[in-house]
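The chain that follows stands alone, in the form predicted alone, written as structure tokens.
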Amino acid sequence: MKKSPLHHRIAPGTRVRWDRFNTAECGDVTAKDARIADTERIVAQLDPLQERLYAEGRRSLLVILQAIDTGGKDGVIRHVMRSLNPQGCVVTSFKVPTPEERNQDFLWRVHKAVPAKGMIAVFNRSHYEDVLVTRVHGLITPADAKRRMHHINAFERLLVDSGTTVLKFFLAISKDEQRRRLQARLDDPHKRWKFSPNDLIERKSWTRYAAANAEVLSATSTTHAPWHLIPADHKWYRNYVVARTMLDTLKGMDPKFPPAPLGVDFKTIRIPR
């Protein structure tokens, strides 16, 4: 039996457990090949729902990635959302805040990015390095860290109750597969690019980055916008959680091509030469 991706949500309230989540959980490894195969069919169907809320324009679809270094964003938007119509799909990645975005409060440059009607929007990082990130390299203090996550969880009532769904993801891995990783770039010319000595210094922090990341997944994952904890050593099941989830939604809002123009009788019509 298929095991269904829900039950990666954290529930609102659930204290999260870093140090007890299983980052290599893939159900049966010996299913990897169907799990493949499954995420091609869910990635084909992702299209006509797209096309059906293009076309609704009424409510929008806002899909968050989190993750440390080589945690499998990259890998997520390349694999998922291949078949998505990039008319109606904006990726966004947020990288270190620019001299003008740092004179905005730190929500300025996201408000920006979220999706309008009809449209669906990937952040390739979010608002959520504004808690981790900071909070690790003690750009700000806790009592800000824990301002900020009350303002996150306002701001995504906001989209939610303005028609926007919010599905957030967080990639998790371990240490030895980020080490893997981080090497697999090393080694091959043309995953070089990637690299970056800021890596090394990232992963020194290890231990507070698991620190925060639990604690903003806890105090973050509510009824309106929960948050997925995704075991992502595994990329094939990684992918599959993502899709299943994503098509699982899209089915859930079930969007509607809207009625044809009144007083048009299209059986009567026809189109001059």
Given for the second form:
Amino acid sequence: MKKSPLHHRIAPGTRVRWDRFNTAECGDVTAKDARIADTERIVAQLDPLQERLYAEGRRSLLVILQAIDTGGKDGVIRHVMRSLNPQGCVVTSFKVPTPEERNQDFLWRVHKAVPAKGMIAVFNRSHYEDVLVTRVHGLITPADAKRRMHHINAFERLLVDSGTTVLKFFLAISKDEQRRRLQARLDDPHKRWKFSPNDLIERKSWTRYAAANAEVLSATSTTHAPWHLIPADHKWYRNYVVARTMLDTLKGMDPKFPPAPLGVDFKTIRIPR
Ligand code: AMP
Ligand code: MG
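What I would like now is the form predicted together with adenosine monophosphate, since the data block earlier showed the form predicted alone; can you produce it?
Okay, now the whole complex, with that chain kicking things off.
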């Protein structure tokens, strides 16, 4: 029996222990090629489900990707979302807030990017930056962070109540795996453009990030919008789990093609020449 990837879901109320988490978990390592083939098949199945979601036009899916630098957010978008119809999918990458964004509440820019009915939205980073990077750098107090997390839980509740399924993935890699990936960005001329000296500064706060990640995941894995904590050292495993979770979620939503418009007798109408 294949182990369900859904065991990576963080049950609400769980206290996440970062030091105990195995970022290299990959099920059966000898199954790598089989899992890659499975991922191909799974990714191909996302497209018809997306079409039904789009046609139905009543609900939407928000996929939130969080990870430390080099954690694989871009890789997931490239490998898992590639079969989606671009017309029904919007990817938003959240960077350091602009002066305009900074003059608003922290959810303002995020709310503008949530998916319209029928759409899938993917967040490359998200409102969780506002309780992670800001927290690690002491830009907000622990009390501010707590308040913000309450706002986040309520905001996601609002989205769910409005017909949006919220799927949250935290991609976790080890410190050693990050070292390899950052080094590769320097060594490979095709990857250098991705290297930011800031990544080295952030890396120095590894332990503080680990503590903040654990706290945020524990406080914001809710029944309406649970987190999936993905072991992401092995890219093939990471892609497989994210793809399967997306497929299971879309299948669970079970979007339906709407009927023909009222009054259209589709059985008898023949299109004239
Ligand atoms: P990248 O994803 O590599 O393009 O980097 C984007 C940078 O923007 C990262 O260093 C994030 O931590 C930072 N960032 C994103 N959102 C926020 C935020 N709300 N507050 C502060 N920094 C942020
Ligand atoms: Mg970066």
